[in-house]
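Quick heads-up: it's one chain on its own, the form predicted on its own, in structure tokens.
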Amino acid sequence: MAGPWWRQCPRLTTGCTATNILENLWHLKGRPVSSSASASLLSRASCISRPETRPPTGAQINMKAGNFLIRHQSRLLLPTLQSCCCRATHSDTKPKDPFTLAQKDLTSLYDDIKKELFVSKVELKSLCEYYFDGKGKAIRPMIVVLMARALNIHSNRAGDLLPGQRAIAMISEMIHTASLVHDDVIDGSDKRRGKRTINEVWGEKKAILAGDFILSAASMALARIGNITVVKVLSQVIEDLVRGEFMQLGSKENENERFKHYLEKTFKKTASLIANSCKAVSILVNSDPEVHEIAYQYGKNVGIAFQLVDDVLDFTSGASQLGKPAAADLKLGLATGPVLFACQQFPELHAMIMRRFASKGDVDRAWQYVLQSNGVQQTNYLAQHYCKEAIRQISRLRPSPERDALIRLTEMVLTRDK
């Protein structure tokens, strides 16, 4: 995974517990962040409400045959996000809703994308426009738009978007959607966003071609921005998507490497697009590499947190909320965060992971093990950690409504239910 902190994390040992994993991941750039320091960062960053759950203290969990004892202590687990005073860098007004603040820049987003996908052949046009119906959440372009405006204000410019920045927001949604089209073919999915997938309606071959066409149109739009550095940054996203998909197709036999493999795959498949899109809009307005890194790190950490929550929702939300079948990851043979944490309490999951939950009854048993464990809770704590780091990064920018909206977005990532 990109980002220097991960390479300095201690290797996870065979006997490590869920608590140890979180403690290891808490060392950013080799420097442990104390609870008091985190609280200080948050008090300077934003007014974020307290999550519903707190890390259990004194809880005892039986592990393996030896009834290994994990004593959960708040200093080892990720501290909960605290309600905070915003006097240092904020006015007393509540930060605006990120979707509302970005709405005017996203109003014609899908219409502009359809213009980029202009093609005379009716069937190909229908395939390519199928997911650009305006019913998506548009999370990625929203983040890009807010980041661009925050960076423009930080760089002593008017907050309005530059043409290239708006193009990057559009391109990010096009790359994301093309990856969904290809993912559905690979996974054999029949439902996406509450409706039949492209491969289900038109077949796999045409779906693959439609995904390719969307990517080619995004590449053309990217070239028109005319900045070679931006081209390189966003081209990295496509490479990461492919590498991440290959990582997802494989399993790690070594239990110690599974969590690292999972987080690296999560970065490549989900967070790289957000991180590099944020970095790209910063390049167009500011020449300072430190500012580029702030934008990149915010996108990376929010992106990973978003996927961690998505993995939790696969166990806690019904198909009607998600727009896709529940337990979809298990059915695809994927061991996500909740499963990997649950392994610490139920070693029987290791064999299931290696056979990718392919034996009869594996999916149901794995589901029950996860729900009986603290895997969901621990994955939520890990998502909190990434959101806190995102807040720490974005708080280095000059105060603005858009910066505050990006801070508020981290709360929305943690509390979303679909």
Given for the second form:
Amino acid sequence: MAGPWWRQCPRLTTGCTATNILENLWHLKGRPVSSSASASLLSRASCISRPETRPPTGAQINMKAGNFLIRHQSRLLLPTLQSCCCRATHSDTKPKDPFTLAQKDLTSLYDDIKKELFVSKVELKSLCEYYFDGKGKAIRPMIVVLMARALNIHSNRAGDLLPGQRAIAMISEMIHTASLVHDDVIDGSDKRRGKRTINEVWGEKKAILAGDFILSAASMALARIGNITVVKVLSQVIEDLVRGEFMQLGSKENENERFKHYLEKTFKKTASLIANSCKAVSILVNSDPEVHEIAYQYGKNVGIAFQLVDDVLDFTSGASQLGKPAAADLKLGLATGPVLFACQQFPELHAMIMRRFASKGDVDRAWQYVLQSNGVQQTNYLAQHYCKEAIRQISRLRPSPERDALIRLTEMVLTRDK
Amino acid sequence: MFSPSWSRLSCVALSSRGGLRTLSLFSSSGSSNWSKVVSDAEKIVGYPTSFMSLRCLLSDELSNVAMHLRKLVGTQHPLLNTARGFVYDSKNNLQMRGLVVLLLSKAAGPSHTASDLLAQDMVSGIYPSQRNLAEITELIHTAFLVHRGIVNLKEWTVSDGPLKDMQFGNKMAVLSGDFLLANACTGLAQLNNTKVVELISSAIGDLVQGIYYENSHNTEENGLTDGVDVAAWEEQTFLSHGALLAKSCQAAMELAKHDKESQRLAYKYGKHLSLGHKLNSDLQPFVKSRAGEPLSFSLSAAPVVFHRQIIGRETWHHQLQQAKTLRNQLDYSKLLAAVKSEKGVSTAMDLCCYHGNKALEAIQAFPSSEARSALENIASAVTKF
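Given the form predicted on its own, state the structure of the form predicted together with the partner chain.
Let us now look at the entire complex, which starts with that chain.
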């Protein structure tokens, strides 16, 4: 049972069996299967009946991942990931850069958002538009339009994006931004994307109202698509975002639970939006729940990988690159992947995690422990693991430039440095 | 004290419907009267609206908040008071909006056009979706009660309590408000009607705009700016206090597939009732002399706003100066006398009756029923002082 994967993470296996951790890593609690969106690999296996598409059990996946990880010790080697696991499923032509490919569908993104944010009060309007200045990466809308096009081709529907799909791309960015505005108040942040935050400039009360307004505008645009299933899927995101934020308030005493808690939080705070937006665009073009599930699983896995890398960058990236101070998470009392892995090598971290790095010198000491450990490396491995699953999922769609760009995107998620 | 035009209007209102029940209801006065109207009305709709709200209040998330709230005791963070309101609130009628939505649903009756709506699903003459809507309306209202109480930390002073606690209070307020709103969003989606989702989402937008205005208005409390006129006051108050109820009433008709005209009338009832209700509560300090209670009122209360507009900026500024005590605090009884000496109070009273009557008028098109009578009683009650 204990394959090479476990030797990579020696501390991971202490105190519990391999299968336990495995389940912790994979068994994120999902939605009921009825609408086909279970986040659990294992339960999904039982609801998809075609034997040839039946995914391997969790153990098999991890064995494979272990083999893979033995061969590739650094995330910089990842470009080979693509060719090593998808050779059989997609063409040899070099996939186009996702940003370039999505560009044509995103040119009017911010103008469209500003139209949705119409309000006569000048100051409220400028607050709401503050982060839609074209300087964000707009990575969520990009994934959504690429996914929509890949799904349209998969569903034999040629031509342009559906209006509803375009709207979902826009709504995904609006929901994301609304939650950023509230997060900045909750965390007391004064800088974001190199700018002063809304709460820093206009005060906390107006910032909260601006976030609420963006959310209401997003919700109206969502309703106007006119598809109640799509409304349900994206409303779930809003609930997940808040529940994820609540999960950040507490620390778990038990190490196993802590990791599970961390991944579940990561799903709710980051991956749910991407997963459900992908699912929503699939609902508009295809009635097959299996296709919805592919879109959802791709989004979920890429989303978790994205956040894991983000958590790594909090330790490895300079303050100037990320647009926010380094070790921001530690300062907020949050123990992310690198710390949780490091804690297995340096049990001294346990007490600090429990007191949320609140004692004097905790942040510096924790920082040192993490850098001395292989926590960063292991978090990167985990991110690779999720990306590999994302690729496996998306590869089930019919080949298209957009599908291949989504595969390429997983690699970019892992190699980004800001 | 009562202006002649007000008593004339209210007499017209009462005699137009007559009825012993109505008269006996209003024999007492003040908030006990209001409470009676509300508790009578609650019996008509079967059970009160607090189920979804209760589910939220009892969730892990909000229990967590409640536990943390203890840290705020002793500080001036507004979240404390809002939270107290969840537990006991007889005066502000936390559930009033939900109740009105239920009564209107019942007054409008079963749908005659929609085949997918079954009369046997109704409980006490109300569709389940309408009950859910009533609860969503309450959730949204409560969410904004909480978000209204976010404190600007740059304005923090020592008397508020430790800065760290105020930051924490804000964090709890943001999270719990967001939690209620998120539950409202998922609840809305479950109503299976995208028109209703759009309508209620737009009401959330209205509410934000109204509260945002309220904010900038309050910072002008130094009295250096002009008062707004009645029309501007109505427009702003509609956003902050009327849009949610008006649109929820309309949505309740849409859920039962009632026609556009019923939707329009329901909207109208909700709108005028809210404005009348707001005027009534703004007027309370000016019509009641509660012995023993410290007198205080908001400078953005309708009678004051109208007063400022009537007497002009300079006179108002002068009156404010005269009402200042040695320690630079406001002597409210002095200011009250100044406001009472002019037409601000009577303007507000006339306006209150006007809106109460408009609400009554809107409800007349619905067939006569117990639920309709209750709605009439509520509309009449807001014109009583």
